[in-house]
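Taking the form predicted on its own, here's one chain by itself in structure tokens.
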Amino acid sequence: MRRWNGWGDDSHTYAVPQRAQTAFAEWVGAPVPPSDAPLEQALKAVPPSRLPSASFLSFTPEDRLRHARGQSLGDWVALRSGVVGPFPDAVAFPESSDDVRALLDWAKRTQTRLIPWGGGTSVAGHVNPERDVGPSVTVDMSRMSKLLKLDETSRLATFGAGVSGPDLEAQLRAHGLILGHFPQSFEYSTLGGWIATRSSGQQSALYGRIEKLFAGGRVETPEGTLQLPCFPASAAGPDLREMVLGSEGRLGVITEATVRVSLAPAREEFVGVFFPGWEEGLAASRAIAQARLPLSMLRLSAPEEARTMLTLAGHERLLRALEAWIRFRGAGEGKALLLIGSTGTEATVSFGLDQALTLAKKHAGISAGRTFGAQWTKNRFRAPYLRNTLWDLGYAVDTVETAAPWAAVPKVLNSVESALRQGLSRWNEKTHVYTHLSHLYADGSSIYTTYLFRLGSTPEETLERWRYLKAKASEAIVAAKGTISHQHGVGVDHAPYLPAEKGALGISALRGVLKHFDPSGVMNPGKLVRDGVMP
């Protein structure tokens, strides 16, 4: 069963080797395991609903609890402490676009706010009810998950927007097809959620981000139905899909989405390459990205992340042998690790990997073969489960992410890491910080930084530490001219920093679009931009 206060299926765990536990204690201090509130305690805190009974709504305390929070660290602190905060007054489970249309009309009549819910994997506050805005209903889209139409000639597939990643790929696989959108939240996140937050999958180098895959669909807005027809290209004015992409449930509810699919690949390989240091790895990765080779993934771990990954990997005897061999080849303590993926036909995979390894070798790259690639593939969707284990040990883990042009990548990365490393000095606490580049483009890269620190003695102290670190990292991103979000969206947590990127005129334009589709402020109040809430 899915955890109510953490990530994923409660039967799945991520074991942390003793070697890693010892290292974490050295890096940030010995932890004290927390005392979390049980489900029964949290359920008792669910208040009475402010809405009258309705057959199309669920009012059960457990449904309301499970839809009250997402997956940010702030959400975890709330759920684990049992002090959850605002709850939705009810949960709806529509089964068709007509159901959503009826729900919207009801919400307008009753001045009830609606919060679209895909998989609840948001780490930026997208699905959290707002305080003091009146009754709210979370709209769980999980029952709208079927493959509705498949045009195999055009390779266009239309799904109910509530379809989860594994379910979507399984339905396509029956036809020998693939979408190829694999965010780390793939196990639970949904097609509608990907579109609403402008998601990026791990193999975006081949398949593209969601904006490339999203061909059209249907959005039920408070003012009516918005149909987005599918064309291979169009010069018929501004593309209305762009208003839906990244709209975060503020325009309406995405009920159907048509996506561009591909033939399932004949072959897929991932290999690891070590570099003596960060500079060599960065130069090689940039050269490979700019060569526009037929690759599906490039992921460069900076030295601290490479060290952390190796510490967490287990298999100590094998790793000692590998590290000794790599050290002999010239990559010692400061080594960086590049994972290269190629997906497609036998010929394109061989060509892509050969060319990428040739470029890596020019920058002192040392191929480690398929060992690290196979390990990464095995665990690619298990990483979020690590948060559960580390929390139980007494550690909090969170991430911040951004993107910048290549010329600015070193400055942005260093600014974010410095802000996080120094962030807890006021508490005389340490933060363990490490970074990778996971989406590489010809002109720049995403920058994904993870940070780990000890839980506070109380939930309030942990929350205060997290908020301070998050703010300092976000301020560093803005000051260094990175985007406030490459793939996690805006939600509530990033909204204060959006004006620095969009400008006053841009924010005004966003508000105008939101007001046009939702003049009474029914949809997901407080997200993306902070105005537009019903009085």
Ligand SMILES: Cc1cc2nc3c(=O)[nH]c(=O)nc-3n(C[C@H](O)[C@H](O)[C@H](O)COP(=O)(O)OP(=O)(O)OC[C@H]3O[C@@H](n4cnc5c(N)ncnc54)[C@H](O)[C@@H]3O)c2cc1C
Contents of the next structure:
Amino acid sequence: MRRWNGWGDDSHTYAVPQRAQTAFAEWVGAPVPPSDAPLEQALKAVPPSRLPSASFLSFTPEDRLRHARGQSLGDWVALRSGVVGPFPDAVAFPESSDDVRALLDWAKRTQTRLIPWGGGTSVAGHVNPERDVGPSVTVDMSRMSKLLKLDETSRLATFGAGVSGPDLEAQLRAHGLILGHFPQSFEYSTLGGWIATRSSGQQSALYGRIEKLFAGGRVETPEGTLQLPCFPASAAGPDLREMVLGSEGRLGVITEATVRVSLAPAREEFVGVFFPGWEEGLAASRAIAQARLPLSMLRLSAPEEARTMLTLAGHERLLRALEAWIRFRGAGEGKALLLIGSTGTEATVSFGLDQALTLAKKHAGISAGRTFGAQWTKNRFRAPYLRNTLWDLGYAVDTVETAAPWAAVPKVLNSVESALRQGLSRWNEKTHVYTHLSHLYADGSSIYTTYLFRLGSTPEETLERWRYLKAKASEAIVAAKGTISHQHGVGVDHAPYLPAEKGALGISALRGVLKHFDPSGVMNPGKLVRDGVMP
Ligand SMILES: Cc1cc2nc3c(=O)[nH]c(=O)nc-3n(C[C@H](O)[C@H](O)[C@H](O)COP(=O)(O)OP(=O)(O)OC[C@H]3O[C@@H](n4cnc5c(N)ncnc54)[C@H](O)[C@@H]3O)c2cc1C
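Switching from the form predicted on its own: structure of the form predicted in complex with the named molecule?
Everything in the complex follows now, all chains and molecules, and the chain you saw is the first one.
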């Protein structure tokens, strides 16, 4: 069963090796394990619903608790402490676009707020009910998960938007097809959620971000049904899909989505390459990204992340041997690690990897072969489970992410890292901070920074520290001219920083679009653009 106050299925755990526990204690201090609220206690705190009973709504405390929060660190503190904050007054589980339409009409009549819910994997406060806006219903899309239409000639597949990653791929696999959208939250996140947050999958270098995969669909808005027909390309004015991408549940509910699918690849390889230092790794990665090779993934871990990954990996003896060999070849302390993925036919994979490794070698890259790649592939969706075990030990882990042109990447990265490193000094606490570039483009890259710190002695203290760190990192991103989000979206947490990026005219245009589709403000209030907060 899915954990109600952490990540993933409760039958899966991911142990933190002893040497990593020792290292973390050395880097940020010895932790004190928290005492979390049990489920029964959290359920008792669910208040009575403010809505009258209705056959199409669930009022059970467990449904309401399980839909009260997403997966941000703030959400974790709330759920683990049992001080959850506002709950949805009920949860709806529509089974068709008609059900959603009826729900919207009812919500408009009764002035009830609706919060679309895909997998609840948001890390920016997207799915949390707002305080003081009246009753709200969370719209869980999980029952709309079928493959509705498959046009194999055009390689277009239409799904119910509540389909989760594994379910979607399984339904396509039966036809020898693949979507290829693999965010790390793949296990639970959904097609509708990906579109509504402009998500990016780990192999976006080949398959593209969700913007490229989303061909069209159907959105039920408070003002009516918006149909988005599929064309390979169109010059018929502005593309209305762009209003839906990143709309974060504010425009309406995406009920059906058509995606561009591909033949399942014949071959896929992931290879690890070490570099003596960050500069070499960065130069090689940029050169490879700009060569536009047939690769599916480039992921460059800066030295601190490479060190942390190696510390967290099991197989200690094997790793020691590998590290000794790499050191002998010239990459010791301060080494960076590039993971290169290639996916396609036998020939394209060989060609892509050969060319990429040749470029890497020009920058002193040392191939560690497939061992690293295989290890990464094995753990690609297991890594989030580490958050559970680290929390149980007494550590909070969070991430911030942005993107910038290549010329600005070092500045943005350094600003974010130093904001996070210094962030807890007023509490005499330390953070362990490390970064990778995970989505590399010809003109720039995403920058993904993880930070780990000790839980405070109370949930309030942890929350206060996290909020401070998050604010400092976000301010650093804005000041260095990075985007406030490359892939996680805006939600509540990033909304104060959006005006700096979009400008006053841009924000008012956005507001105008939201108002057009939702004049009475039924949809997911407070997300994306803060209501009543003008830039
Ligand atoms: C461990 C972890 C790893 C992650 N890794 C990645 C990653 O690699 N790449 C990435 O891009 N993101 C990642 N995320 C962030 C998150 O998974 C994405 O934002 C994802 O797209 C959210 O999908 P969801 O279905 O869970 O949506 P939810 O969290 O349920 O909702 C997110 C937003 O979308 C809206 N929404 C959801 N469904 C619909 C719908 N049908 N119609 C209208 N609006 C809707 C909601 O109202 C909300 O505003 C990660 C999160 C976690 C916790």
